[in-house]
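Quick heads-up: it's one chain on its own, the form predicted on its own, in structure tokens.
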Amino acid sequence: MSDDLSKALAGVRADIDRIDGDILRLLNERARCAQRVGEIKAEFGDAGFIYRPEREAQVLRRLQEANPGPLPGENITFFFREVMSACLSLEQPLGVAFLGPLGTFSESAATKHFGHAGRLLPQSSIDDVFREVESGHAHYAVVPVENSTEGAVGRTMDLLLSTPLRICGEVVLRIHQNLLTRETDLNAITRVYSHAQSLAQCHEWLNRVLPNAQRISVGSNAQAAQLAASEAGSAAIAGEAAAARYDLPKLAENIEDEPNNTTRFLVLGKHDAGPSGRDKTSLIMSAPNRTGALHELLLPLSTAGVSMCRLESRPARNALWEYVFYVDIEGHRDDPAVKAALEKLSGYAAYLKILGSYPIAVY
């Protein structure tokens, strides 16, 4: 190396150096002023909930549009999440509930959300993640409402339906399946295992370059990944994180049939948000059984000039032939057009639960 590159370098890394200085010293000044935002609550009385959704959502879009470059707005996103979660984390760190085992999409979720501060409690079933929030053993559920591909998850749409948790928050989670074996040669392969979402997911790449092998269902792509590990002749479809986890190889990347295909997670706690200034509220509702009930109840959000984002149907669980709809529109419930529709849709429903309302995902 010549004398005048080093004396550049040189000069470049003392930058550098200065610059790291400056940011450690002014994150702990943040990590100071968020403590001190315990202390001025606990001295009014203040007995909330530590964690807001909105305000969460107001710094990051802040600082994604005041940013300059040249680092893209999802890695400023994703830096000042780890930020304000371990600042939070000296408050009190928060217990996250998720479809476990560790090594799933819906762990990649909860970090995504919460950061790595965040106490990840895997649990074996989605029901599992809900009863773990409901008994104040986590003070959150991130769980899979909706694939971009595979459409909604049944089990928790279900539960929305009778659970008492509001929803916070919403995590979209762009989901990339990777075939992981410890095989080389995809002629050795006789066993796929995966969640049967994800394997509907590749269901073509599986005709086309595995049609011979076995499709094999299990409860997550962590466990799909656990199983491929220790057999022979097996693989799993899983994402990045089970593959770290399970030390597994990667024989094929992005094997979704896919490419944007993304998957929804819904946030949960014993409280919603407060408004953020691009929020989203969800409901589940249902119409007397006569015609032109469903347009009655579509008719006060129109009238309002409220947009709706999804419309979803399921069976009534209680009734035959009886449907409830899963409603998401765009506002606050407190914002004037939503809360006067909302209060018109309470007399047209035969049945009207808000789920809650929460800032639209930052990404």
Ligand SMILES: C=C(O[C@@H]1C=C(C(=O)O)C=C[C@H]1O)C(=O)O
The other form holds:
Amino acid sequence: MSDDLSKALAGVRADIDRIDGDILRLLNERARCAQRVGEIKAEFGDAGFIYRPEREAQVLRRLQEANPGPLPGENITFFFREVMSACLSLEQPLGVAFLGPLGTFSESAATKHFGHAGRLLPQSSIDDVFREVESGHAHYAVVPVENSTEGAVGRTMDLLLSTPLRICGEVVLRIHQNLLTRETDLNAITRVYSHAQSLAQCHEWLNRVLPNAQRISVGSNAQAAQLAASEAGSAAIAGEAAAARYDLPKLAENIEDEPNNTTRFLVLGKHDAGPSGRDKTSLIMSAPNRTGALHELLLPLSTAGVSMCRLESRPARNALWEYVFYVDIEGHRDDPAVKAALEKLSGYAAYLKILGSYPIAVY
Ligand SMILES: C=C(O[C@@H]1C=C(C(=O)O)C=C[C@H]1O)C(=O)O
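Alternate state requested, the form predicted in complex with the ligand (shown: the form predicted on its own):
Starting with the chain above, the whole complex follows.
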């Protein structure tokens, strides 16, 4: 290295060291403020929940708007989620239940939202994920609810109908699928394991590239990766997290049929969120079984100027050919327009359950 180069680098490195020192001091100063928030709440006898999803969303949105670059907004969100996660864990480490084993997209969604200071509690089924929070063993649950290619996640939708839990957040995750295997030749692969949703997301790719391999649906794609790691002639379709967790090479990357393949997850807890300024409210309702009933149900929303961003129907399960409707609307249930629409709705609907209001996902 030439002397000039060394000198030039030493100058910049000294700047970096000084800035790191400042960041370190500021991070700890921030952590002390977050601790102080907890102490003030305790002083005022506020036995409420420490985790405030609406406040976190506001912090992230403000920083995204203020970000001058060159770092992309997505990175800023990632860093500050980790900072908030670490600050929060000084007061109370949050236990987060999700569909395991480790390495699932649900784990990626849970860490994306709660950061790495959260306590990960992998469960063996979506039912167990709900139960873990209902019973108080975990503070929050992260469950998949819909995929842009494959649509609604039926088990989550059904459990939402009966759970006392509330939706307090959403997480949106880009899903890239990979073929994970110890084999080095596609011709050697006779079995492909994955979760049914992931197999469906790669249906055309499998038809084209591995038309003769048997497709075996298992409980999760991380479980698929565990199987593929131990059986010759087998592969798994799973994400990057499973590849890293089970040390499985990727023989093919980004094999999802739709390039925008995205899954939306819900965060469930024992409370919903206060208004953050950009919120959604999720409802389940059923219409009386007569002509025009669904139209009547949706009318109070449009007359109040409330936008609907999702409508799904599912069989009511307790009556043949009767349906419940899952509706997401824009706004918080404390917003005057939403409040008015919900009051009207409760008069028309045969059944109405408000699952919660929560901040729209921050990327
Ligand atoms: C510090 C608070 O509590 C938690 C920590 C936050 C943070 O570190 O910024 C934000 C919201 C809460 O989840 C607060 O309510 O402001």
